[in-house]
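To begin, one chain is listed below as structure tokens, in the form predicted alone.
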Amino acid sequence: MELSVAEENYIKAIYSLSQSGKVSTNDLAQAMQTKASSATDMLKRLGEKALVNYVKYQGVSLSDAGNRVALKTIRKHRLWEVFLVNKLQFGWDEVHEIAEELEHVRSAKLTEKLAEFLGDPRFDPHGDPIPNSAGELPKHSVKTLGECKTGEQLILQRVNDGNPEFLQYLERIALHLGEKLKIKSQYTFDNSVEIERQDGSVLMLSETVTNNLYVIEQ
């Protein structure tokens, strides 16, 4: 089944929407910076495909068919992304509309052959878990780190992409995947947090650093 771009970006939005509850009309048109009435005739006709599950006024979920859709899509851009850092040096607060281009690419062949080439990586720059080529996702247990407590021993695994400012933050403090932190103190004023990195020096957060950064244990 041949799917137009807009159809794959709805389907890959309402997955990931879905991931923290149920998804609603307004929730979706807000995501994709439409109208209401715009969305629904697109789950109309994602629905005719048997792509999505759609009853007026009770959301929407994707069905085994569209749920595929949105994991290949997905595999796609994070392999896209690997490619664009680690190959051909571009930083990652660029990378990710890009990929938003080349998610589209037709060819099940050259996504196979790019994974491939990159030595099939489990995650993207930003840490999120790539799917394999049967729709799997590896095992990616995480928390932010707003979630966590003073004391806690902890390792970053994986950055919200959402915004290429955040990510320009966090190369001007240069704080990396993989890097081992612990929680010195937490402010219940601001919920800011002060952690101690690998090299002893301090550092403070704010909760909106920390709740878009996530963690898991040493």
Given for the second form:
There are 2 protein chains.
Amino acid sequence: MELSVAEENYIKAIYSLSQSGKVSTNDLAQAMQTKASSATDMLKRLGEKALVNYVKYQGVSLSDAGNRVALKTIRKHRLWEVFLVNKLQFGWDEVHEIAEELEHVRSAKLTEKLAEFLGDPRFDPHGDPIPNSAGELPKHSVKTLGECKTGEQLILQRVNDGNPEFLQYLERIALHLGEKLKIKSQYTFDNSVEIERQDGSVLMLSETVTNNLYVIEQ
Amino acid sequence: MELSVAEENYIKAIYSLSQSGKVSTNDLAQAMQTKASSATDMLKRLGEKALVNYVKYQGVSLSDAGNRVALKTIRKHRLWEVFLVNKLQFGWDEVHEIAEELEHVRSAKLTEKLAEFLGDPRFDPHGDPIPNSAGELPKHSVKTLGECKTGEQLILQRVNDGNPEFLQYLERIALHLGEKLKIKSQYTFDNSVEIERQDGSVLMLSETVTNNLYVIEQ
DNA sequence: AATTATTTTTAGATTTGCCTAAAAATATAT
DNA sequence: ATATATTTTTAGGCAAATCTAAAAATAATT
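Next, give the form predicted together with another copy of the chain, keeping in mind that what was shown is the form predicted alone.
Below is the whole assembly, all chains and molecules, this chain first.
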């Protein structure tokens, strides 16, 4: 089936929102920066194409076919991000927008040749997992630094890539994926956290920051 | 100005058709595989945007702005073809369709970084010249093998990339860009040509073939 | 020059994806 | 439980890009 760019984008949004249960029309409209009535229109169409399970007033979820579309699109998006950063030397804060366009290029052969060219990467430049050609996602952290306890020794595995300014901030303080961290102290009045880095230096991170850094145990 | 994919494609078609004078609505419609009425609609819109000089019933030509759009799009198309062939190991007969999609990705920074990554190539895999970032085209051959005389010593510089089967045929007989050729004989009854190759072997080419091979003098 | 043929444009529909405004359904609060 | 607020859907429109069929303009022919 030949999907439009708009259809693919809605499916991606539903995929991402449905990590936390069924998706409401309003939430979807907000994620798509559009009006609820537009979302309703699209849900009807996606329902007719059997890409979503949609019942009026009951919210929506992806069908198996819809899920495959979502994962295929996410795979392409993240592979292109790897290309842009690793091969074209873009900064990790610059690639999201461009990948949003590249992900809609249709050729499946292109996707697979690109993956091979990049060495079949399993994670994108922000640490987000790249589905393989069968649509399987590598395991990845869902635990934020904000959820951890004082004394824990951690590795930064993934960062939220939703905000370029946040990524620029991380670049500024040279906080990179794979870095080992230890929580020195936590301040309950504002949930800020003091961490010790590999080189022994110490860093103070706000709650907003720690909620957008995903870690694994060292 | 933010142009749609359709607008960019019409502009490319007008550019390519206007190599041989002013472009008629019918020719444009045929090139775009659409109806004359659709072409008329688009010409009005492009006229309003000052990308073409369009007067009812008088045909159309590109304005300076339209010309810049055409060259920019051609630059992107041909750079992506180089990427697909040189980096992803696609065959030269497989890349046109994919590049038709990639050429519409908007980021100018992407184009320039891609060009740099590829070593600022001046010609695409079919020998077509790639406009530089200022929109200047490298010199390229406009003389077909079919126009040459017996005894001439030539170099194959460019091939018509319009037909994948033609490209596959050239691959089959291993006729590659840069190869030195000598015309041994020409047959006037069907305009076929016998050429001698570098390795001394001899090849018989039909008129259709020689009209789609562009050469320079050796 | 008048007729015929061809090309081009206009008029009116269709589809996709969006909008606003109003109506209907569901959720919340008193 | 009734009233109020919120969410969701419907109804009706708009713009882009296409189509068919008919009208208008231009070109070709006798």
